[in-house]
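Coming up is one lone chain in structure tokens, specifically the form predicted alone.
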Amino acid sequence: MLRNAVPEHLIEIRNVSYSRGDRTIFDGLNLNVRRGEVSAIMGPSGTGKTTLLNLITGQLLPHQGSVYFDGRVVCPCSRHRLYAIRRQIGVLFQHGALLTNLSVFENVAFPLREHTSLPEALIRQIVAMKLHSVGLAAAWKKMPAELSGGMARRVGLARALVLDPSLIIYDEPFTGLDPIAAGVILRLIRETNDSLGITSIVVTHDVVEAELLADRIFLLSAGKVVATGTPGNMRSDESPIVRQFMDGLPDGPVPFHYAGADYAEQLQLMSTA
């Protein structure tokens, strides 16, 4: 790579392994998120999608392998460097995760107050601009309890954008939303990514929304990326795991029963417990 060249991938996951107790979450995971794209992370429940986000943001350390953000190792690194990386990442949590005792305005202003020394007049201008970008400038005085689910998600997006990050992570952004609100969030994610030239990672179970939104889909299972490609590639992929997930089939490589002893053994274990 040439000196000062911009890496093609904003996020690089190289041969990452991670376990909780005797349960393996990732086993040699490799995944690259291209700069400027919307990448959807999908997979059956329990495949480690949220764990992956925690590895990217340095909340967890891989037991093996490395995670890179913009060409720099995320961990291990100094606290100062880790915080500098995190300032380049905005997160839209499930259900918005707004601070319930703060108004819409103060929720969006919170990162600016915590991480900058900007004058109050400039903070007000920035907050107004971010709320306007999500269509909620007129709701600045409302409290979180007065917002619908879709409005709360949009305020959360304004807060995620307020420090002008390089990456925005969306954790199940469509959960619990009606079709109209979900459509608004989908459009905001796509338009925000393209107009600001940022990179987005969307963790979702919603196949239809992912196909409409993403430039690239990563399907996780059994500790690895089992398939990746454009929505068109995934729709035409005939592998059993891809077809089971994309078509919502109850039978396939992902079993109905939780892994363990057979029924007779389990019954005996329960009776002696």
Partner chain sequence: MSKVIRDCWIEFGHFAATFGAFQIFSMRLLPYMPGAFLRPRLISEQIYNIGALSLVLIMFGGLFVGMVLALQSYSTLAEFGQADSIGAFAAEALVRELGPVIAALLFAGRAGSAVAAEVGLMRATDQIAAMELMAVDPIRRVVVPRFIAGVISVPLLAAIFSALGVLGACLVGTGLLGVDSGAFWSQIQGRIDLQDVASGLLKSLVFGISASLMGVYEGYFAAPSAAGVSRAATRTVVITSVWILLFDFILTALTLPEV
Given for the second form:
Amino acid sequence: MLRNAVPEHLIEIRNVSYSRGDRTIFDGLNLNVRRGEVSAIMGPSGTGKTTLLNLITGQLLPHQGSVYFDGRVVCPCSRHRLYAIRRQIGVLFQHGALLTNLSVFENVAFPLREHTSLPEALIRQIVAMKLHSVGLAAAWKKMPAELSGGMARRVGLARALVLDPSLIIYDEPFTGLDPIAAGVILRLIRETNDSLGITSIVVTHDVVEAELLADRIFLLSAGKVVATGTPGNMRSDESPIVRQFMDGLPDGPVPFHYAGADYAEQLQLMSTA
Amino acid sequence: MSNSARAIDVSVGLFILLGLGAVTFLVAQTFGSGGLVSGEFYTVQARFGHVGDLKVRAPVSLAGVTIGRVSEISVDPIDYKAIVELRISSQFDQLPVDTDATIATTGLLGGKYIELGPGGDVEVLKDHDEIQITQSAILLENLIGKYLLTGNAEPKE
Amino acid sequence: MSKVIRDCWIEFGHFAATFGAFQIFSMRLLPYMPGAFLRPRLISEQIYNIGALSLVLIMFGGLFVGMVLALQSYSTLAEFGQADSIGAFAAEALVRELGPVIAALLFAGRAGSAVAAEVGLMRATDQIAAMELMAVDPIRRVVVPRFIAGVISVPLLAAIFSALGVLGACLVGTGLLGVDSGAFWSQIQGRIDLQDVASGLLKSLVFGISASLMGVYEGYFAAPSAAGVSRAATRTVVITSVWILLFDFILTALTLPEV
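Having displayed the form predicted alone, please output the structure of the form predicted together with its partner chain.
So here's everything in the complex, that chain up top.
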């Protein structure tokens, strides 16, 4: 591994295959995430977007190929090294995944308390700053149960940012939010990325938000990246799968019917069961 | 430290103290009754042909009042008799030397205890003295055997 | 009918399988034990949640069980002129058996299930995964403090249960049944020895380990759904109860005083 040059790509996924049971989720997946960009990873449900996140963060080990973070291979083989990598990655979960028995303040302070031995006064300042940057400094005393979905996600973002990571991964950040809250999250992702000079990966199937937000869109289908490009490129891409997904067409390369037996046979099966 | 954290600390502290207190209370119950063995006492011995199921810590009573405890039961290897050591509260240090000791039973089937019957001598029992007049435990099963098989009256030791 | 039998069989198979998985899980906890005491606050928080908050239940339980024991034994013992020994009877039963067993069963119902549900919910709401991704080991941060707190709490709760039980028996015996209080206490003292107390504590320690381990185990491996969490809580109570009774038999057989 060359140490003198900073790799152009923060995340490199090389020829990764992964299957769960007899179902192949990825088959020779290649995907590179550039530094400083917001990359949107999109695809129909069930294409393994969440599996991809787990591969990047080393929750799962690919059956073939490897994942590189900043030039280092991500591998759950050494817990110590894996945790060293994870400390540089902030993850915002779909619903924030706040620790429900801790207050907002303690949630954001959590990574600091676990990983550093900073004095209490400094922890307070850092937490206040991060909460301020997501606009929730006033809510520090609240418990997670008292927050709305959008607020919980913003607290989750503050927590993801608190160790100053070089990569933030957003898992479905817009799901279940009203348009205003979604707009707030969208602006926060963009601003955070640009002002802190970090790299962001957004996993989503919200086409509108992804087009507004991303520098680059990866469209996954059937275990591979089927299309890559800027939102502009994607809009003008004429391939059927891209059109189906971007325009939200009910039928196309991704069939309407869940794969299974012929309809007539299916009826037979259901009536004998 | 916030107020709630302090409240938790206090409750946890109280809980642990209460638990340890309960353990201490239970352990305290295992030591002889208050003032008798833990307070001032003196020890006398008595020999019995048979102690039945007399146990260590069985009460030693005088006129039905507990004044001491059995502290040790052993066997004399020479005359094959059981040596029972009695701890008697120092309050009762005026027992005459001809006091007798009987192994008695509470109720019909109850536990064994030692009943002292004071004699009339002017001299009194002192620490490590031996009580000379003793009566062994009455073994119910032997009594029954005696009446069933009259003629073979000697109970076997 | 065959479905019922099949379900029971599956449940039994699961019970047996749990035993193995359980040992692997407890082996995983071991290396974290010494380090856990470097952060006593995490443990004391959990002692509060699962120990101190079980206190009222345990005290009530002990008091009433003691009172019932006194009432129950009175009629039999009085027949033989042994009414004085209701205290001894209640105390021995409580210290050797009922204290550890009932306190542990109550603990499993009150705290073991709560731990399972809490940890299971943390799993279901991605909190465990979030910790993993924050490079915080959830075994160290979530599981071990709860386990240690349970192991510390159960013997204390059992001792409190027994002590309150003896007091309850005294209350009924001397207050209601007219037993002389001096006779009551001296009979207890003649009956219980240090070995009884020690074997009671040993039992409750073993029960505490099983109840706490079961709670965190079921929670940690709960299916991430509402049904999964409720299953984890139920199974914690059921399996812990079976274990407590089984271990009680084994330990009683092992610690029986040689009379």
